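So this first bit is one chain, no partners, the form predicted on its own, shown in C-alpha cells.
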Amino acid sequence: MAIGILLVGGFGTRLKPLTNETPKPMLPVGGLPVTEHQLLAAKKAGINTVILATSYLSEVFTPYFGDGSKWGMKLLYAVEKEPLGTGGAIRNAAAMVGFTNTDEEFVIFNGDVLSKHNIAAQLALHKERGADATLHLIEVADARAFGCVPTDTTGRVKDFLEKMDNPVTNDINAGCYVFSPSVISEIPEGKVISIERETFPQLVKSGRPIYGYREQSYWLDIGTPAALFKGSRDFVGGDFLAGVGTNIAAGSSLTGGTSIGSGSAIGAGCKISNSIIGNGVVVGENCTITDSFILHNSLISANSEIIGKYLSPNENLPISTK
C-alpha cells in the first residue's frame, strides 16, 4: 500500500504570532491539529505508514501522535536539522523507509493544506495512468496567489507555472501528490530544493508522464489566521464544538463557529464567539472572548474583555481573524 509523507517542517511566517510558540501543522481546527485531520484522511484511504518530515519545533508532534498506534498507524519521524525545502524534505524523509527498494507510491500532503478530496481516487488514476506523479488539482476563482497547473485534454500536465499576475489557467496544485519512487530518486540528496520550482518543471520538461487528479472538493490553505479560523469553523459546522472532558458552566454562550479543546473549563456567564481555545484552558466567570486564539494551558481571570488577540502562558498579541 502506499506510504504517506506529511511536510510539516514549515515556519509558517504568515500565520505569526499563532506559530510563534506552535509548528503551524500542529494548530487547532475544529478541536484537532491540522496534522490529524491529515491523518485521518490518509488513513481512510488505506494509508497506514506515515512518515513526518519535521523541522521547526519538530518536538512537538512526537509527544502528541506518538508511534501512530492510537489511529492504527505507523508513524516515522524524519527530523532535518536544517530546512531542506519541500523536496529535499521528501527525499530526506523516503529514505527512512527505503524507497529505492520498494514500488510503492508515495502520497505526499503540504502540512497547511485542509482537502476533503479523495485520495484513493487519486491513487487510482496514477495507476491507471502509469503516472511518475499525479497531481490533486483544484480550480479557484483567481489563481494568482498559488501556481497553476494547465493539462492537456488527457490530463496530462503541460507546465508547472509558480505565482504569476494573468494565470493561464485557474487550475492550481493544491498540495497532495502521488509520486512514483523513480521522481523521489531523482531529488538530490541532502540540498535544499523545492518540489514546486525545480522538481516538478523538470519532469514536464523531460516528458515525464505527469498526470493531474481534478477534483472540486473541499479545499482550504490554512496559511494565515483568518484562513485557520476559516477552517475550524467549517469543521465545527455550528455554533461551537467541544472536546472530551472540557465544562462549560450555565449561563455562557458559545457562537460564531467556537471550538474548544479537552479538558477546558469555561465559567459561568462567558461569551465566547468565532475563537479557538486549546486543550487544559481555563476561563474564569463572566469573559467575553471574540476572534481571538488561546493557546493550550492557558488561565483567563475573570471578567477578562478578550478581543483579536493571541493569548498564551507566555504572550499575549493582537490578531487579525479577518
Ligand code: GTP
The other form holds:
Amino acid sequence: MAIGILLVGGFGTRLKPLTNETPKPMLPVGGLPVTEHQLLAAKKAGINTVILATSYLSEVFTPYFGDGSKWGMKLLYAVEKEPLGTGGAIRNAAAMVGFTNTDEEFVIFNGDVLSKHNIAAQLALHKERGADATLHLIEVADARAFGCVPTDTTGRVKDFLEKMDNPVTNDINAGCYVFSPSVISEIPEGKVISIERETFPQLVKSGRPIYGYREQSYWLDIGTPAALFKGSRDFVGGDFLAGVGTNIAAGSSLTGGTSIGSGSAIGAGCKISNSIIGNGVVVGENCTITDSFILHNSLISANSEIIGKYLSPNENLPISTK
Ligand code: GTP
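Switch from the form predicted on its own to the form predicted together with the named molecule and print that structure.
So here's everything in the complex, that chain up top.
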C-alpha cells in the first residue's frame, strides 16, 4: 500500500505569532492538530505508514503522535537539521523507507491543507494513467494569487505557471501529490529544493507523464491566521465545540464557532466568541474573549478582556483574524 509523507517542517511565517511556539501543522483546528486531520484522511484512503518530514520545532510532534499506534498507523520521523525545502524534504523522507527498493507509490501532503478530496481516487487515477506524478488540482474563483496548472483534455499537465495577472486556468495545485518511486530519485539528494518551483516544472518540461486529478470538495490552505480561524469555524459548524473533560460553568456564552480543546475549564459568566482555545486552559469568571487564540495550558485570570490576541503561558501579542 502507498506510503504517506507529510511535509510539516516549514517556518509558518505568515501565521506568526501563532507559530512562535507551535509549528503550523500542530495548530488546532476544531480541537485537533491539522496533522491529525490529515493522518485520519490518509488512513481512510488505506495509507497506514506515514513519514512526518519535520524541521522547525520538530520536537513538538513526537510526544503527541509517538509511533502512531494510537491511530492504528505506523509513523516515522525524518528530521531535517536545516529545512531542505519541499522537494529536499520529500527525498530525505522517502530515503527512510528505501524508495529505490519499493514499487509503492508515495502520497505527499502539504502539512497546512485541510482537504476532503478522495485520496484513494487520486491514487487510482495515477495507476490507471501510468503517471510519474498525479497532483490534486482545485478550481478557485480567482487564481491570481496562486501558481496555476493547465492540463490537456486527457488530464495531462501541460505547464506549471507562476502567479500572473491573467491566469490561463483557475486550476491550482492543491498540495497533495502521488509520486511513483522513480520520480523521487530525480530530486537531488541533500539539497534545498522546491517541489513546486523546481521539480514539477522540470518534469513537465522533460515530457514525463504528470497528471492532474481534479476534484472540487472542501479544501482550505490554513496558511494565515484568518484562514486558520475559518478552518476551525468550518469544523465546529455551529456556536462552539469543546473537547473531552472540558468544563464550562453555567452562565457562560460561547459563540461564533469557538473551539475549546480537552481538559480546559471556563468559569461562570464568560463571553467567548470566534476564538480557538487549546487543551488544559483555565479561564476565570466573567472574562470576555473575542477573535483570539489561547495556547494550551494558559491561565486567564477572572474579569480579563482579551480581544484579537495570541495568548500563551509565555506571550501576549496582538493578532488579526480578519
Ligand atoms: P510560510 O513561511 O508562511 O510561507 O509557511 P511555510 O514555509 O511553513 O509553508 P509553505 O506554505 O511554504 O509550505 C507548504 C508545506 O510544506 C507546509 O506544511 C510546510 O510545513 C512544509 N514545508 C515547507 N518548507 C519545508 C521544508 O524545508 N522542510 C519540510 N520538511 N517541510 C517544509
